[in-house]
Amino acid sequence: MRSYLIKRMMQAVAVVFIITVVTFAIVNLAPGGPSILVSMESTAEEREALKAKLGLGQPLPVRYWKWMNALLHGDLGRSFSDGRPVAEAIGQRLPNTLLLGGAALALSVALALPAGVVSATRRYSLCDYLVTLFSFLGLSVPAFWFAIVLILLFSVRLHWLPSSGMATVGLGFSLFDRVAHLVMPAVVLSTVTMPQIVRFTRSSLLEVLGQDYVRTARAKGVPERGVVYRHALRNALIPVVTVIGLLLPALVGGAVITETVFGWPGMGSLALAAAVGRDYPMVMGVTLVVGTVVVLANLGVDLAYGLLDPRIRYE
């Protein structure tokens, strides 16, 4: 176990490295990049003494050591809007991000897992068609609609939700407003992974079924609650948890939407902002450490076989 921690570690480490290389070298190289914010319509001493702060003269790889050495030492830079550490405003938006992401996750499972199970043990049956049809609407409707749908349904009209935001303005910390505010966003964000994660817990599952040991679990009159919960679902769930590594990204992702629409102060906002504001700094460390979250993510789904399949073993 040891070894095989060491061995994912150092492939983790590599390709945060490579993260780096490849953000560095786009926002640098990119049309549009850091060269931009010289303005045309200042004078040359100006745009010397702004190209000398940022650095604009140094060759690539220069700049680019600079600010990795910097980054070894816990310093992701400053932000060109405010001028705050990029560090310091990553740590108070990533929480939220986790947050959000977390939750989201967590409901994707919690109902997809289910969805499945009943799809694949009433195949063709009228709840394996709804499944299918709810699956293929979370596909194919643009999160954007589906949030702003929720907002003047909850919001606006039954007034149950709070429309915008983490918590109501001037008022202390409270579990129900926190959850208040989480529940649409997390719904609109489960999108993303729900149907896929239902749609593969249906197909594993299935085949599982059709396996010799499951054929012997019910010949031997094991009940068929048992034989779908205690033999079956075990082992169809290990695609399942590979596809949740993979939809990591793209959960990431759907946040940017996500916090946008509702005003959640998380990655996803900041990163969109800082991308308009042409905050080049910002941007990197955002992907830096986005990046970095789900790397570990997918080292923490590996790590999940074992749990699920007893017979794998990583030394």
Contents of the next structure:
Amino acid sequence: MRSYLIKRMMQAVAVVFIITVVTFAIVNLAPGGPSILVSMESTAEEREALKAKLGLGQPLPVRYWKWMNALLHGDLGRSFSDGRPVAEAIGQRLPNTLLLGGAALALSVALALPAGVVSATRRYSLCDYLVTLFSFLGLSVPAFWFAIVLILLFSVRLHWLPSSGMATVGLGFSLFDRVAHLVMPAVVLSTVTMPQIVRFTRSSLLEVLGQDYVRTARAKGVPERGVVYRHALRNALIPVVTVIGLLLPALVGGAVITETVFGWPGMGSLALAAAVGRDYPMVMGVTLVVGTVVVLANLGVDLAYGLLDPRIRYE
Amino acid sequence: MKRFGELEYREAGPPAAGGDIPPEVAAALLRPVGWRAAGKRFFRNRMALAGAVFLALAYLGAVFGPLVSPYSPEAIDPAEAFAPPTLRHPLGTDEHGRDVATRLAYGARASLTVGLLSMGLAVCLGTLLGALSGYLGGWADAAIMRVVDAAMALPAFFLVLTFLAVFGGGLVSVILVIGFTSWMGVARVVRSEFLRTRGREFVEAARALGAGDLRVAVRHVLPQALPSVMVSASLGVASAILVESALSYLGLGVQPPTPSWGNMLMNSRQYMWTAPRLAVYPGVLILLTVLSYNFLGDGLRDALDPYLRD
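Mind giving me the form predicted together with the partner chain, seeing as the form predicted alone was just shown?
Let's see the whole complex now, leading with the same chain.
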């Protein structure tokens, strides 16, 4: 168990390292440098001076080393565009994305598990077909278009829900207000994960229901409800946990779109703005933090897997 | 319609040989791919068939629409701006008086091209790596699979955003970034097919007849992996089209004035209140195309996989 843990953690560190190298390579090999250098109306000397000030004149490995060194001292640098510390900007945005992502994931699981169970236990029934149809629709709908349709319906037509932001301007924080702002973005983001969780729950439960110990449970007279929920579902959920871990990168990817459409001030919209503005330190910081969160969550899922399923022995 | 549950069997490989496989299933597993029977099964699946028909229409529209249309997708005609659907403009015009039907047809070219070519790239990469991994085994397998794991854990969309923002969007960059970030599924599928097939009798027979590694891998083992790759690829095209539309919507994909369904949607956002139909057409087309590819992939999976047959 301990050696497995160490191995997995080293893998996680390696993935984070790859993320930093790839991001660093992409932003630094770009032609033209940061947009602040390209777009500014300045003389060549001024640009050179700024370049020197931002440390862009040094060779790549040196810059990577410096960045890494600062990073290990807890310093993510300052934004090129507004000079704010990157860590501060991320500190403001990260909780918002965790709230949105957490809400979307909770919503997906809460709806997908019952749907998967119904469609597995009543295979080929009308319910099963409807669940299947809606999963396919969820899998196929462009998130931003779904978002626009929701805004048109619930904000423009019905005036039920606010169309953007996290809070009503001028109003103090209230839970109701926050939830009202959260509903549509969370629903849109959950289309990324929900269909996959439904299909895995269904297939996994079907597989388990065909096993010998389920037949044994039925034979000794356990009511069907008990068979499904107490005996089968517990085991069927184990692979579903893994799938949720695998879906996390897609979830944060979906957050970029969702946050942009709904003006949700999170990591996704920050990443987009930083990428478009070629704000290198911000891009590096955001990608690193998001990557680390995803990798850590995956690590957690892997370990949870072992707790849920005692048959799994870590080498 | 069909059941979409049992699919994971195929990716995980069949259950270990032994008493728990019914003889008729075991026989089906040992048969080479039966293309004719698979075709019959595919044509019985109504949703997959509907998907195939819609896709055929979409491709016909993409190929012939621009040839038939009297309009240019980029020609601006302010006098005709926001014209409602009429005989001259069957789907109306946009804010610059451009014919929407014509732009949708050109947009189909962009979106469908991205879908096919990026998935082509992903299939090549994935097949190559998966085949190497499954055929060589040992440390090469372990190394390649670790790379696959790492690539799957990356928040790829963030890297893609950065790449496109920095190097500029456009058809070619979008195809490259989607291709390079979506090969992992294919690699896994091909690897497991190779593991399944490599010890089988006909492979040993080929080897006994003097076939070299490359010949065995390409001529004897790879064709067995083809059905799984087809399934994986058609599901992959679906997600590639979605990603393209999202990137174009964010302004990082196919660049205006060249139309793609995604950037037409981005454009329509400003006129959401006045002309919502501009947002409806491309959105519905993306939805139907992606849905069709998903149904198609699922239908293929059922048709090609004898183990999953009822």
